[in-house]
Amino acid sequence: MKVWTVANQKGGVGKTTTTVSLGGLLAQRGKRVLMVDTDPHASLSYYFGIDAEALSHSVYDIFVHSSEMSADTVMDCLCPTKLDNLYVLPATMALATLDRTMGSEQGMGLVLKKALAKVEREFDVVIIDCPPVLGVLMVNALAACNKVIVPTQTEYLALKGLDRMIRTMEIMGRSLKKAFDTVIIPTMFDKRTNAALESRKRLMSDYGDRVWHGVIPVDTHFRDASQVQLPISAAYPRTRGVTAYAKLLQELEK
């Protein structure tokens, strides 16, 4: 089972974006696929109709009910989506009391990576979508994935964001005695503006081979899809948008 985090330290850079369309191609391509919402704002929960706040059983389960988690217990809270082979695990807005209340217990860090041990024989691909900001949520996706994709807009305020992810990463991979496998997407990319040629070239000149070659371009069918609660794929395969993620998942799975 794979397990690729999406993460970065700034929010509105295409990190839920991002997850939905890959989770989206790999189902439609025959793979079982499962999406981790950890950020406490729910918007990959949301963005497939599910009011986790709803639920009886979210993500925030298995860190609570951690020290007895099973198989069954991960699977009770998963959700189907509107797309044969893709579930979600949802958020709820709980998960922001986690750093308060359980932060500093010893083992936290590695609460999800256990969890998705325990299904891994369930699902071909699991994506975890992160919250923006660095605490134990972060960490346990982090700790848990093979992969580390950081969408990062193209512009400039975004490129400072991404300086913070990546000295997060360093530290973090000192920690766990790990090194990231680390893929940079340039989002939200509008070629007819000069901020997002210069940012483009910024990140090929400061973090090389670490940048996915290709750009992720703007495109309103995003927002589109999400109105009905749809990957890209799903609701308008035949898009620039679709295309650049078909791309960039070859380049992922290889």
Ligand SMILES: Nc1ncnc2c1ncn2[C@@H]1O[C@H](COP(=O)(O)OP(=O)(O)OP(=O)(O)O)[C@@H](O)[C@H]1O
Given for the second form:
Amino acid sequence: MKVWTVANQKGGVGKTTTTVSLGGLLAQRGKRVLMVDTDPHASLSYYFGIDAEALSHSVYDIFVHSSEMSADTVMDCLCPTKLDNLYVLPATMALATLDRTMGSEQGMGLVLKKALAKVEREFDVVIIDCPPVLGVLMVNALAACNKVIVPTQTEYLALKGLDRMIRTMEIMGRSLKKAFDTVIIPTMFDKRTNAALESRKRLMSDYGDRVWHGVIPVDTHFRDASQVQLPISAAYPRTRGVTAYAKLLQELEK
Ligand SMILES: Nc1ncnc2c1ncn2[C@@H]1O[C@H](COP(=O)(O)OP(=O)(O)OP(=O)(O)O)[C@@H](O)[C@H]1O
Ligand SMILES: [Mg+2]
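Could you present the same protein in the form predicted in complex with the ligand, rather than the form predicted alone shown above?
Entire complex below, previous chain first.
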């Protein structure tokens, strides 16, 4: 089972869109995919029409029952989507309290990793969507994965956020004794603007081969797809957004 974490401490850079787009493509190719929503704002859950506040089970349960967790505890929390093979482990607002209630407890950083190990045989790929803040949830998501995908909007301010994210991973990598396999992806790329071209150039020069050589272009179909609760590849298969994420997937699967 592959576990990919989509993270960036900067908000609105395309984390949830990347999670859904990659998840959709993989599921349509017959892979069994679990998308984990660790953002208390629950954008990923709402994307698929899951009302986070009306749920009886969510990823929060996994943290609360971390000591007596079984495969059933995890499977009971899953929600299907309109696509076969594509599941969501939804978030709730209550996740926002985790840092205060459990942040300092011993072993709290490995709860998600242990939970995913219980369902290892059920899925081919797990994609974890992170909130844009460093806290116990992002720490769990980073500890659980074999690859970190860092969407970065191609504009000046977003590059600052990226510096922070890369530093966070260095610190976490030292304490977890692991080197993150990191892929930075330029998102919302508008080739007509100078800002986009310049910031992509800077990305390449600052982060070298950690930067994916392709780009995710601006495409309004992403928003349209969210309105019909489908990944873009299922709603609008012949769009440049889909082509771009399919190329990225090829790279990630190498
Ligand atoms: N390539 C793109 N082209 C056009 N719009 C996009 C693109 N990627 C994302 N968007 C839109 O930008 C908005 C923010 O994207 P998204 O929710 O994926 O970011 P995020 O990093 O998950 O945000 P947050 O930090 O709040 O969780 C959404 O409305 C989404 O539809
Ligand atoms: Mg998001």
